[in-house]
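Have a look below at one chain only, the form predicted alone, in structure tokens format.
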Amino acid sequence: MSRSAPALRPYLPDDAPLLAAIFAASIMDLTGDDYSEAQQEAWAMAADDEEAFGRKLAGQLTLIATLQGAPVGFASLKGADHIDMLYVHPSAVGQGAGSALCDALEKIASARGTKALKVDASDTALEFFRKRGYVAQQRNTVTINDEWLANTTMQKTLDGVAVPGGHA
């Protein structure tokens, strides 16, 4: 059985409830080896207010990954040089959605003249970004809903990223 490749589309305001659910499921189901249950719950609470979550997504360049027409992940670019969010539903992990989203944001950032792209990667996502050429810059501790969580700021130089219709 062949799997279809993920398709990408822009964020629409009606997507907020489903993306909030993907966000929470991704955190609760995929980060248990790296974060405590209290940390996971505090992190996932960021999407409890779906209206505010939707405003945040709408205020950034947000792309949705779909498989067979159904949204399975999303990623957003904050400003020109920072991947703010990249989350894939646990049932879609390993099917190319995360890579497709990251590829697209890298190409968009490069086309906008960005030379380096940053991400604050969770401990769970470190290897994903490392395999894509991101290099750890610094370790961070952040407080979210009264819980301390660690992440790592990573950076990738975008020189050489192919830009559709142009050159890197």
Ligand code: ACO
Given for the second form:
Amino acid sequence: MSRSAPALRPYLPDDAPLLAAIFAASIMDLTGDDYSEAQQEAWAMAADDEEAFGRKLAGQLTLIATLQGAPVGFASLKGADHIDMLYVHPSAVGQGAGSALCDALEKIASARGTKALKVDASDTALEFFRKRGYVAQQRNTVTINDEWLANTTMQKTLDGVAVPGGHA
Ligand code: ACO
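I've shown you the form predicted alone. Could you give me the structure of the form predicted in complex with ligand ACO?
Below: every chain and molecule of the assembly, starting with the one above.
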């Protein structure tokens, strides 16, 4: 079966409820090998307040990936140099949506003069970012809704040169 490549479009305020649902489904279905159920629930709860979640999406450069016109994932750039969010719906993983979103954010950041992009990658997404040339800088523990979750700060120079000194 031939699959079409994901398309991209900017975030619009009406998208907030659907992106909140993608966020929660992505966390609850895809991160179970790396995080406990309590951690997943605390993480997914961050989108329960859809108004606040929408404000966060609107305050960042947020892009949506669509397949056959339907949103299947989103990513956001916080400030000039930080990928804050990247979530793909479980039904659409492995079809290039995550890559298309990252490609676009990297190009936009580069065009704005940003030399290196950072991301606090979930353990689930670590390998995805490593494959794209991001290098682990440090392990972090963050608290979300009273649960402690680990992630890894990773960095990629946008001219394609690896960042020295990093390790997983
Ligand atoms: N582990 C290892 N490799 C992966 C993973 C993974 N979890 N996900 C994708 N890949 C690989 C693919 O196999 C593919 O490899 P290939 O090019 O060699 O074939 C490559 O990465 C690109 O895959 P895509 O199809 O473009 O990625 P996808 O659309 O599936 O999205 C994502 C990847 C965003 C990590 C998705 O799995 C997801 O939403 N995960 C759960 C939520 C999550 O943890 N998000 C990150 C939070 S941290 C943050 O937001 C900054």
